[in-house]
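One chain comes next, on its own, written out as structure tokens in the form predicted alone.
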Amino acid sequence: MKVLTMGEVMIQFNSTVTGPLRHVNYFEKHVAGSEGNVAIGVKRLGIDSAVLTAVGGDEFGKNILMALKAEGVDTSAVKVDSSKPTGIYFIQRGFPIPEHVDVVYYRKDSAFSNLSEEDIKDEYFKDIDLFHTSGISLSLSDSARKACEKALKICTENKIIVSFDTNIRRKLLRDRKEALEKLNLFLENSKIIFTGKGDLEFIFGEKIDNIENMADEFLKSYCKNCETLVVKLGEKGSIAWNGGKWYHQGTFKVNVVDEVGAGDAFDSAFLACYLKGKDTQTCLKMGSVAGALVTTTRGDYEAFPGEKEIQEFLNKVQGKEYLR
């Protein structure tokens, strides 16, 4: 089995202290981004994995390349674009909100960016049994998402499974009728659909009261080919709906340094698990595990697990999930 995932990969400048960025002086340097977290969870899991996407010909860009492939990661369809640079982006953490992150980008204009239709290969799909995106891919440049839509289009044609998580970046997208005139085609035509509390509320204007009914009428009115949706709560946990019937996870209690990165996690846990031919409620066990384990430290992908790493950590924590 192999994935194929596409967006953006970037180098992260992480604060090592807490406080406003004017006043942090130490970074640690990692390579994150969505679509490339989802490459190397899988690939770490036991699935073939490569990404498609665009790097700057600069020092950046190398890095990214050189993490990419140590990690085991088809880069073969990686552009490198010298005329462009590679996207970056600053954590702030603890500030204005104790306990939590907000991120600042620097990505305008960048390769990924820039990227074209024309740089959608047939030959990128060749031996690929699921192709995974998000809405970040689609909400970065409307060439990107002319691009993302090429590559769905290749999909349909080879009968290869599409996953998509709507991901929805408040600072990309300015209100839900963007949202959803730049995500409904994919959430038309993906199997897999992956989403959270805080997007269906974007996308629908109000508060949940109901979880399960609000999933039900985003299935009903956006998702017509979905087979599995599944909806990341935070510390609540997570639901999927799959067969006509729901499915609850709860979370793992852990020490949490670094929420970031934690849905990338799940969803290369669910996904590999899928593509293994396991139960829908292993698939939500497993990403459940995954997300609670990278919260565990700073970086997006360093502590995503293998699968001996899962099985230490139920062995260890089996039957106490927290239920909320």
Contents of the next structure:
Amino acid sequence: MKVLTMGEVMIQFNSTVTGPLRHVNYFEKHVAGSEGNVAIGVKRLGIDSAVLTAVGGDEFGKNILMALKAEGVDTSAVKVDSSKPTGIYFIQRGFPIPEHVDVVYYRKDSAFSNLSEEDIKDEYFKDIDLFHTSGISLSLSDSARKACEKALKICTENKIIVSFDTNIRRKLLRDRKEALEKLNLFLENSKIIFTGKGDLEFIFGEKIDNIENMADEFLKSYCKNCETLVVKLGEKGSIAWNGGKWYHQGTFKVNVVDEVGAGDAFDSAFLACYLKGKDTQTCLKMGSVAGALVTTTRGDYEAFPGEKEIQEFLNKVQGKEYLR
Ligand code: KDG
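Right, and the form predicted together with 2-keto-3-deoxygluconate (KDG) of this protein, after the form predicted alone?
Everything in the complex follows now, all chains and molecules, and the chain you saw is the first one.
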């Protein structure tokens, strides 16, 4: 089994203290970016992976390649574009809203944003069972979106399972109309779709009372070929629709240090379980464990568990999972 993910892998500068960035003197440097996180996550759970991305020929690009290789992710579909910079971003904590995390991007005109259809080669899809990307990649630039759409076409022609996370980033999309225009092809053609309560509210332009009703509406209106829809609800857990039935999963209580990356950890564990043929309830539970564990350290993927660690965690917390 092999997964190919497509998206911008970046360098994250993670504030070690709270407050406005102008007064933060110390940052931790991490490799991050949603789809790269998923490639690392599934690999830690024993599924081979590759990432289709572009980095600059700079030190940060080298850093990303080093990290992906160290995790055993296949980097043969990584383009090194020496004429463009690697995307970077900063995490500001607790300001101006206490407990809140703000993300500040420096990724305009980055190597990945300049990726185009010509960069998408058939050979990248050889031996691939599942392709995963997200709304972030579709929002970065027209050329990156067209490149993703070419990847989608190759997947459809070769019957590769397509998995998609709506991952709406409000700093990258103006409004729901733009979001729907850009995400539409992937919503229509993906077999597995991950979303979140916030993303559904953005897409429908209204607050949600009943999450299942809203998710049903989402499926009916936009997700023609979807077989599994997963809605991540943060500390309220997650639900999944599959085979005409809804499944529910609570969250695990951990000491949260950094919640960025939790959604990607969830997707990775869910997908790894899915590819191993596990049932939807088990996939949800594994997603929930991985999502909880990565929040216990700074950085998006460092605390992503392997099979053994998931078991150790479950043995310890058995019976203590709960819907908050
Ligand atoms: O899911 C975590 C990502 O959001 C983070 O690493 C940055 O990929 C990122 C993005 O575009 O927001």
